[in-house]
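Only one chain comes next, encoded as structure tokens, the form predicted on its own.
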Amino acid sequence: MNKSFIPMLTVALVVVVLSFPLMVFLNAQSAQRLLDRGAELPCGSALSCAFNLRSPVIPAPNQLLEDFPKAFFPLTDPNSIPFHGFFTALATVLGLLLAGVVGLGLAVLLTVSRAFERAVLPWLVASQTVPVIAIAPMLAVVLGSNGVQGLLPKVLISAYIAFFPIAVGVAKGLKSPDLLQVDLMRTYNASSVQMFAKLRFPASVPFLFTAFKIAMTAALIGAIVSESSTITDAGLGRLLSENSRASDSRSLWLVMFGSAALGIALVALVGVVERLVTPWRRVR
């Protein structure tokens, strides 16, 4: 096994084992009301029904277990939770390389114009503010209302999500020079496409690439948050919705690990990107 998830195992165990007792605490006490109305349980006290109540509080290690094969398993199942984790991953991937195009034009104007940065930047600040769950029933509406469905609504809600923080972070990129050196470069007149390509650009590196790191979590949390939103017949958000409403804890919890499972997979994804195209960088 590689090292480095050694750290991370451990913190998924210690979290398991903290978490142990307060499963058993609530879905005990769950399975109390239910005996105290009579309720007919296959257990014979509310501390052994804990692990076996059908819609429980939070799921006993062996019912995830017992689940897993057949959420997950075959893959191409139009039930399975990789087969919608695939589109949930598409909408997302798609609407950070869109807000990539929108939040670097952002940037390099908020670089460029103090006067840009002083009129844009605030409602940049207040257009992040409004929830997700708002804007996408909305934009849904709007563009369903012109016969756009599908992939699409997705892409956008992910997209607007995901453009603020590339759009800040690599302003902050851009402008992370010193002087000195900016100074040195208009020293050898240098232009103002020059001093982008030559100075502010490779010094906005770092930054582009944590704050893709940020986008692509943020994207992800619009693409699901739009499939339970919008009219789709793909996503995790979907199947969320789906046991949502027909009160299936257990199956909540396997699609909230595969939600949790592709966004370190999205995010390792930039990880590699960034290794690619900064070679000469160690990255931690």
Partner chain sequence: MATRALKPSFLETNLIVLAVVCVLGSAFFSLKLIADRFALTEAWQSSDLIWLYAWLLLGLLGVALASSAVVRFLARPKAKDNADWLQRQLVALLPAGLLAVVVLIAVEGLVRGYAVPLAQIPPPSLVVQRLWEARDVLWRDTSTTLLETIVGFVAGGSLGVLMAIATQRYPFLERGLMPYATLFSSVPIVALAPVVIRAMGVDWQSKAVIVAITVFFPMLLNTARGLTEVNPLQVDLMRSYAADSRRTFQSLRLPNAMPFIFTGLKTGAVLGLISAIVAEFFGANGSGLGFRIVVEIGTVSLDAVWAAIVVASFLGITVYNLLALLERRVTGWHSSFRAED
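What we label the rigid core is the largest C-alpha set whose atoms superpose within 1.5 Å from one form to the other. Numbering follows the first chain given and starts at 1. Nothing here was measured: the structure is a model prediction, and the numbers come from that model. What changes on going to the form predicted in complex with the partner chain:
With the core held fixed between these two forms, Ala260 has its Cα displaced by under 2 Å. Relative to the superposed rigid core, the position of the CA of Cys49 differs between these two forms by 2 Å or more. Once both forms are fitted on their rigid core, the CA atom of Ser241 lies less than 2 Å apart between these two forms.
Form predicted in complex with the partner chain, following the form predicted on its own:
Next comes a single chain, given without company.
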């Protein structure tokens, strides 16, 4: 990590430096259009306005820095991004856990019965290539019209989106023990419960976490989409759709950064739990 710090910083700087002229150009164009229409701008020329537009095409760095403290602090302010982020995170994590339980159950069924697997697995696999998220906004509306409101619909939609990768991943994990290990258990005359408890479940744990990492991002997207499709008290999705409608690009950028940070943090959280739960894979 230390070795890559300076290269990472360099890449970040290059991206900023390259995008800076683009920002100035786009904003100045937009300011010029406003001036041409005879709007009164306090900043004078189009070029200087590029850094101070109320609703810039791309916010200038100075504007983002200026807005940052207001948008993120204090954390408990009901308008702050972290406050909204907390509710999104809550829905995401609960959804993931729910999906984990259901997905595990289904994966066990898939492992127990080859016939069941034949009929169901192709659909699960196909689900990986289908934009499942397309159903989320409709689900949000239908759940809302049935009186399911608040946190619950978000959790359900997150769980729904996260379910597919988890079920597929765990099913793969439960089947991962090699033939020798299965034979070994048979020489011990192990019962089928023991076969699961001592061999298949522990063997599937690494697969479970790999699936959790993918599912976590999917669940977060599910939560955000469901928040932006219905009336909800708090959540990043609500901020996104509100600011999107109000064309408030300065806030949109900050919400984007907040969401990205939340996504990274949640996946990192899975990584931390993984390291705690699977000590045998440490320091590989």
